[in-house]
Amino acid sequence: MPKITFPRMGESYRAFKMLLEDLGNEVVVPPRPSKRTLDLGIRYAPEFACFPLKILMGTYLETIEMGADTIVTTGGVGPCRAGEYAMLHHKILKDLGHDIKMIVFEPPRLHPVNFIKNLWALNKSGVSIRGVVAHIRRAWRKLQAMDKAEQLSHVMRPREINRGDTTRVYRKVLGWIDQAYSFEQIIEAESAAMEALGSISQDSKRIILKVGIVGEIYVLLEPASNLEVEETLGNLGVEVERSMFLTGWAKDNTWSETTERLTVKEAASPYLPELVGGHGRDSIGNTILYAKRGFDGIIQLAPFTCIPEIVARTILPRVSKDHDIAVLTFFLDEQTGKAGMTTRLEAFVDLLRRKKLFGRGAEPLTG
């Protein structure tokens, strides 16, 4: 039986593990990216490769050490290097002497045959079509439950009276959702998770800032790659809203683009009417939509050398001025340190708070 692994992006591994095991596979769960993960990636990936490619390179090498012999990952479309990750990773691993199989899922909406073929290759138990659909629906429901719990944690953390309560409860409820298996159990676990998070003691009089987070998908979804920026902001009294969750991204690339996604494109159109690859256009559009909703500021997270986000970065100062919203950009790589990032976040939050209280200090920040 093949031992299968996959990229780790936040807590989504819990749902992927369940689905792959339901289909009869032995799963090697990718560990949370660490310094060793990044050191391995830096050692064997091209020097000017973007940050996610290096982290994934290290992740694959770690999971191969754990016995993995098959990697399941995604491809991509448009002018972005992410679509070439799988091919490059596979070549590097082969050059290092690893006989690894790579199963690459292209966007099903554009490549339905590829999706069906790969899904059937993973169906080691010979589950019927109806059974496969049922397993996918259950994994999807678990992803939704985890996304909802995470979204609520972002609301509760800046309002909590006792520092750390939200993080502790959030980790506990993730375990509940993880242990749930049947559709009914997942719904029950989600309900219990929302109740537990909602019962955290709050300071209703606290002045809360709202910040939207935009940028490239991997550094948005994997906390180890963005140095837990959302938790840091929450502890600074900021309610964050991330522009992308895995369920929304999967829906847009599986059956149809959502109305919200089309609205993002329309919002970005006056500034960036063409697809530039990755999520560059989405970063512009979401910034405008957050400004229209009255958010206090925007943080753009981007891997160093990411061309789509560099394009967006050059446009954001104009968007910031036109829509009167402060923007702070972080380009992330192996040199980014948490202490320096926290210092910049504290300064940004102070600027936003001053503007909210006194109506000044609104100069756009980028860098």
The other form holds:
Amino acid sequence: MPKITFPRMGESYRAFKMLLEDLGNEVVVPPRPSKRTLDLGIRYAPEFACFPLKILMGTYLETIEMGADTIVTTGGVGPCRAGEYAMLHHKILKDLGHDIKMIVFEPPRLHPVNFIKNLWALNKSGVSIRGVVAHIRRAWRKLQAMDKAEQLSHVMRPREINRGDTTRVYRKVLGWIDQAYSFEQIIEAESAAMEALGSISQDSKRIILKVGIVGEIYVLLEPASNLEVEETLGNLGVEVERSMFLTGWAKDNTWSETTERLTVKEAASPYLPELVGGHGRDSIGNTILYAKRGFDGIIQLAPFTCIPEIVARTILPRVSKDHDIAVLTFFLDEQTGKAGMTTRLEAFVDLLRRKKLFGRGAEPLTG
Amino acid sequence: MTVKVGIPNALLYYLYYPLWQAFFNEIGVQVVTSGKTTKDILNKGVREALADACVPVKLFFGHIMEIKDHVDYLYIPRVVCVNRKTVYCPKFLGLPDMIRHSVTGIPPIIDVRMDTRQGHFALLKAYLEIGKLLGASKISVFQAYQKANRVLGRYNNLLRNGWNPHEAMSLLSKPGAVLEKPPNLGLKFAVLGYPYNIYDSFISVNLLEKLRRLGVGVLTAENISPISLVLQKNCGLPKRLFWTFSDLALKAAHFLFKRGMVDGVLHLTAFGCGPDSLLNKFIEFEAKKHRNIPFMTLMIDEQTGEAGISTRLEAFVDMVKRRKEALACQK
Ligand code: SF4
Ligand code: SF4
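Swap state to the form predicted in complex with its partner chain from the form predicted on its own:
Zooming out: every chain and molecule, the one shown earlier first.
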């Protein structure tokens, strides 16, 4: 039987594993990206490939070592590079002598046939269409539960009294959600998770800063690629809100807290009316929405050489000035060190704190 | 006083300047260019643009700095797609916005959007919009557009006939003039890459001239008939490369390797270029299949030195020459 693997993005692998197994596949879970993953990725991916492409290259090679022979991934129609990752990965792997099958999901709206064909190929145990839909819905629900838990952990971490409580509880509740299988179990695990996280003892008098995180999707969703920036910020007393989750965006908040009811696209359009691929336009739009909601600062995370984020970063200083909000950018690659990043984060948080306490004008920080 | 529109000698300049110039002149607008890239322009660009941007975009910023104070408008069209299939690099797509929001003290920008996926008349509409902005009548815009397209047709013909953009532009401007055809040199190389790198003699460290002096004739993607390129389809990949210039370069590579029309292939790539990370690898894979044609990648950045490039080029040319001689002896 083929052994299937897929790209890893944060904790989402738990839901994808469940789904693929439900369809009767044997799954090789991609390991958390490590130093070795990066080394492999750098060795075999082109030098100026964006960081996610390199990490995935490494991950694929690791999972192949673990026995995987089929990779399921997503395609895309541009204009950015992500849509062509799969064919480059495939060629490189072939060149290295790995006879790998690639199942590439294109956007179903544009390529419905491709979607059905791929789903069919993955449906090993011949589940009925109804059954497939039910499996997908359950996996989606699991993703939602994990996203919710993660969101709450971002709120709790800066307020925790005992450093490390949140991370510990968060790890634990992820296990609960992971174990849950039926729809009811997932919902149950989710409420247990929320309760456990919510009852972490917290210091309600602390002054908490709020920072929005914008940028490219992979480095936002895979903590190993952003050196756990959210955890570091939480420990510095910052509540982070990430602009992107696999199951959706923090739209509800956005809508109710800004009076103008702007969408991300509308907010961005005075600065960048064009879709430049990836999430460049979202980075700008979300920065503006966070500013309108009274956030203290923004952190932009971008892979090194990331085209859309370079466009966004070029424009962000103006946005920062117009909307009086400090923005700090990290271009991430294999050379980014945690110590250096933490130093810059501390300086940034210091600046935000001074501004919050003494109301000084924001100096846009450059990245 | 006539209105002055500034066009930077960067990026799309090398493919569309003749069209733009003809169009603007025809509607009674004066065109000002920023001239050839100089050290000073590069420095300005490096200072003004984001450090993480690629060299060509930095150069674009430099050229903007060079002309911005001398013109009434800057012409930075948002060229998205002109063939209904491939788009330009996302940095082109955000070009007017990057300039507008990060350079201070710039004149109004003409940033009409050109995207032929929106219909057959999208380009004409874009030019009508420009005309309206500059106060030209619809009729005159229409005539100017047709004339400009004829000029572009002639320009493209010259390119197909083996002239490079500089030569082609001077032939266009001096009808009847005769340029000396490059002597039939012993070797022929394909130089692949983006026109704004290959033909900018400053940033390419005079690559074309250097090759000529080494006795090597040059063929670029612009010299190949579009039909031969289209016939390459997706170059054996499940999808074509999304970006116009990258797609063309890969097709040219496949065409030339297959036909064996050249003695060597050079890929000129810029430091920090996103699409090139894929393009270069795909060309490399193709080169592996055709070991009889040597392949080399040359990377340029803002610090590329004369000496480094010259040595590598000479070594490469020598190697190709020796191989060719050796092959000739065997026969
Ligand atoms: S958005 Fe950035 S990281 Fe993603 S494919 Fe494009 S360049 Fe790469
Ligand atoms: S194609 Fe490469 S060199 Fe050209 S603008 Fe895009 S990133 Fe820069």
